[in-house]
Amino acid sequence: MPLSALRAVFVEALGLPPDTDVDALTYRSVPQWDSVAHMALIARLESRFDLMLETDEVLDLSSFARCREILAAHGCRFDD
């Protein structure tokens, strides 16, 4: 899968701009990543790639880094 498609589920999740940095972000590093844009972001990586996370990783899932980490632990791979 290529990784684009992990940068668009950030880019529509938080509301930000398609030319963002999205490699970069971190937990509440722009305004748009709140609290409850969180879950929001959450939902829509659990219906893209068909996962279920668990409360720990949804704690964890602090920047776009670790979430590559968290969906490969879930066999999710990414091609750039």
Contents of the next structure:
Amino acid sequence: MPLSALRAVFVEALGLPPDTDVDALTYRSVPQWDSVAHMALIARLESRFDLMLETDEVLDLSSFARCREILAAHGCRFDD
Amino acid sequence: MTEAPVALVTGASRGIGLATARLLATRGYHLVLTGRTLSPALQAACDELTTPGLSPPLPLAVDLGEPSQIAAAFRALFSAHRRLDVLVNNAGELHEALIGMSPPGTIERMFAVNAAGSLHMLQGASRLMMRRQQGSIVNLGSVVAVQGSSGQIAYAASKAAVHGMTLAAARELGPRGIRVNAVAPGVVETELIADFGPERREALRRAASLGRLVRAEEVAAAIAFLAGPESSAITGQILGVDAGLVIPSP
Ligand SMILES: NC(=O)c1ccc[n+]([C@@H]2O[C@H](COP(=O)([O-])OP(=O)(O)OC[C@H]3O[C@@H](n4cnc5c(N)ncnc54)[C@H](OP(=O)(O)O)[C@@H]3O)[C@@H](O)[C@H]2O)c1
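Same protein, different condition: the form predicted alone was shown, now please give the form predicted in complex with its partner chain.
Expanding to the full complex; the earlier chain stays at the top.
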């Protein structure tokens, strides 16, 4: 799957401007990615990629890069 | 994804949970039914509630005192249905003991099952419900959470925790389209109170304004109301189903 699909989920779920440097995002690095938005992001990721994250993974998902690794462990690989 | 709404009822092998599962089956829900183990009673409930046109109820063994079993149950539910619309957070245990005679293990077990177990269930359910921005959670509180009961300190405290989590979750999950309510049954004629002798039952009957105990089906009716669309504007409420054991002052 193209990495742009993952970027699009972040932009939509967090309500970010389309030109945001999504690859550099970390939790709370922008005002839009707060704890409430984090749960919306998780819900969006789970529906979009049809998977279920463990609570530990929800807590560990602290950046775009880490998200990519966690989803890879669920069999979702993204090409640059 | 499953088309019809999906309801998860914990502790559905008997008592209030079974009565609720029976009622929800008549309202077109796909059922996921749990017990501590895959007991013959749980299997019988699934067989009884197999409805034409719907997938047969999915039985799952979940000891609420074991968080890893709760996580596994949500994985199984997700792979079967990929959605959850209703959680009836019903399973619970009662071990009575006077304050000075409550063993540490019993106190911890009451909190692990009734409080932490219910909270883990609520957590898992709300995560699945958030995807579709809708859902209804009904917790099982108790009259003893508000008025206490001699010999039930750990149980009463664990049920007070259920009332508290109902209110907190209703506030946090409302903006996500998820309603959270509880019923607070009085004394319901199920196996949970099998140890209550005739004199105690008579005293409890007399204490209730309606002069009687409560039937599991009566609690199930209140649960089904709070679970379903008829209560779409109701959240954060704890509904007494107690034959008038508690009449709150204004
Ligand atoms: N009966 C009352 O007077 C009364 C009053 C107020 C509140 N309540 C509450 O209503 C709920 C249902 O009570 P009930 O009267 O229907 O009780 P019940 O007849 O004793 O049934 C309890 C159900 O919960 C399950 N269960 C018990 N411990 C469990 C555990 N650790 N993990 C998973 N499942 C467990 C049992 O499964 P197994 O068959 O596998 O053991 C059974 O299906 C409870 O939360 C109870 O506290 C009851």
